[in-house]
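In the block that follows, a single chain appears as structure tokens, in the form predicted on its own.
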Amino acid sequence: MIRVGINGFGRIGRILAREILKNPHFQLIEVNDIYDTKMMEYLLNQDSSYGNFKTNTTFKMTNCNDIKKLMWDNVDIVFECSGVYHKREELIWHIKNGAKKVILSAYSKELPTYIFGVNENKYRGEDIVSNSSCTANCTVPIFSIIDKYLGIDSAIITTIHSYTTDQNLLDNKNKDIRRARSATTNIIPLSSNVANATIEFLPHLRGKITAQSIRVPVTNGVLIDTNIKLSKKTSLTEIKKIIHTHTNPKISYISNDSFVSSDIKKMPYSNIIDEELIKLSKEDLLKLMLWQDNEYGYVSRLLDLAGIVISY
């Protein structure tokens, strides 16, 4: 059984805790956040997206705001989900204070990065790793397949993303001028790091791939619009054959179900390929539309990566 601690009890931390508490291979030892334990318990049990949750399992709750003071007694893995710490020099305190391994639930420029279904078999025992971002987990497995069998010359990625807690519910001041506007009533263009995350795995695309995020007024779900200039001419038939033959059914689901965003809620996949929305122009310009439950799907990959990390 893998003994787990979670630092950061926001959206990802709480969904992760729910899944750990239901999984016989994991034991939740402790969660930490800066807000009080009564609020932590309430938000774990009541969730507007996923409904109510009850457990008879007990675990420790703390509200420490200094990573250096967090003690992880009897913990194998700490999931760092606070959104505050991204550097090894910060995350090493989890190791110093008792944890054997740390998995960061975010993109990091400086940590070894593993995406399940892409390079998890290259894990070599590092004590602190990144699971990259939710959108990278969605796009990189598919881009890797397309690049291997058809080649990618360039790409533009548009992430159509549910709004998040770093946006304002109503118009209010913000360091980012667009984030100052109400998330519940606007379509808001923002930046995205998915291009940088993708380049880590496909370095030949450096300078040839760009990305943009569009935040929309829904509370859950992502639709990623990818436009790929292929290296060779092809057909829709060949593209669909490649996708059906080479995608990993554990992390990818091919759908003909005419999904809208609420339909993908709680689906545990890294990406859901909407086959009806695969388009090809002039035999070498490919459009793929990829759905993802950016919370539940991403949490599923965190747990998959934990299994790899702890069994090394």
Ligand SMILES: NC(=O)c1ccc[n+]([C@@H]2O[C@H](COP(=O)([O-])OP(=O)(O)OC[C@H]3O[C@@H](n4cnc5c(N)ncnc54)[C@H](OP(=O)(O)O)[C@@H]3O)[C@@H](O)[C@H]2O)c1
Contents of the next structure:
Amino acid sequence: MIRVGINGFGRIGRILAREILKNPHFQLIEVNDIYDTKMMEYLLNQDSSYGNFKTNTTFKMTNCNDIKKLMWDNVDIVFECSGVYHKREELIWHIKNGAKKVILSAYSKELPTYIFGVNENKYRGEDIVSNSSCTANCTVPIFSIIDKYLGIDSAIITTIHSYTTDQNLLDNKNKDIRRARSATTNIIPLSSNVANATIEFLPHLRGKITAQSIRVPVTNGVLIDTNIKLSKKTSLTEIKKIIHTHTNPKISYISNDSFVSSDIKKMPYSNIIDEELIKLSKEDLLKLMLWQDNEYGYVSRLLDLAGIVISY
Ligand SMILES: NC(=O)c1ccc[n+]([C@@H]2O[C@H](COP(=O)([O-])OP(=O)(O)OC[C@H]3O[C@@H](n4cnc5c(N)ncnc54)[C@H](OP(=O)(O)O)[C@@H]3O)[C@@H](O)[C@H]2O)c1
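Please could you give me the other form, the form predicted in complex with the ligand, since above is the form predicted on its own?
Let us now look at the entire complex, which starts with that chain.
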């Protein structure tokens, strides 16, 4: 049984807690956030995206806003999901305070990073690791396959993303200028770190890949529009064959279901390749559209990475 703690009980923390509470291989020991436990319990049980949830399992709920003072009762893994801490010098406090391993639910420039389906078999026992971002989990496994079989010269990625809690419902001050604007009524261009996350795995793309996030007024789901300049000429038939042959069915689903965003809710995949939307221009400019449930799909990978980390 894997003893688990969660720091940051927001969207990712709560969806993760629900999955852990249902999974016989995990035991939820403690969750921490900066808001009161009544609210934490309420939001765990009622969720506008995923519906109601009930558990009879008890676990500790704490309200500590200082990572240095946050104590863990001999937990195997802390999932760091606050969105506040990304550096090893901060996350090491979880280890000092009773956790054996830490998995960060975000991209970090300085941590060893594992993306399931790409490099999880290279895990060598590090105590603090990153599961990268939701969009990197969606994109990098597919880019790795395309690069291996066709070569990628350059790419532009646009993540068409549901809004998140760091945006405002109505126009209001925010430290990021466009995040200040109403998320429910606007199409909002924001920055994306998926290009940097991709370069970690495909370093030859440094300076040749760029990304943009577009936040849209839906509560769940992401559609990643990738435009890839290939190193060699190919055909749609060959591309589809490569995708069907080399994607990992645990993390990738090839869809001919004419999905719209609400259809992919609660799908556990890192990427859902929309086969109907694959386009090729002049035999070497490839467009792939990749869906993901940015919450549930990502949480599924956090649990997979926990399994790898704990069984090392
Ligand atoms: N949402 C996604 O689609 C998604 C997907 C993959 C990865 N991620 C990453 O996962 C992380 C969390 O994202 P999220 O969407 O779950 O954010 P969220 O809903 O805002 O959750 C973060 C929670 O942590 C709390 N918190 C803030 N400071 C804290 C502290 N010092 N100690 C403990 N808790 C603290 C926040 O409280 P306040 O709200 O009061 O600040 C909030 O309840 C981010 O790094 C994000 O980039 C998000």
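Residues that one form lacks are left out of the comparison. The term rigid core refers to the maximal set of C-alpha atoms that superpose within 1.5 Å between the two forms. Numbering follows the first chain given and starts at 1. Remember, it's a predicted structure, so these values are computed and weren't measured experimentally.
In sequence order, the one region between these two forms where at least three consecutive C-alphas each move 2 angstroms or more after rigid core superposition is 174-177.
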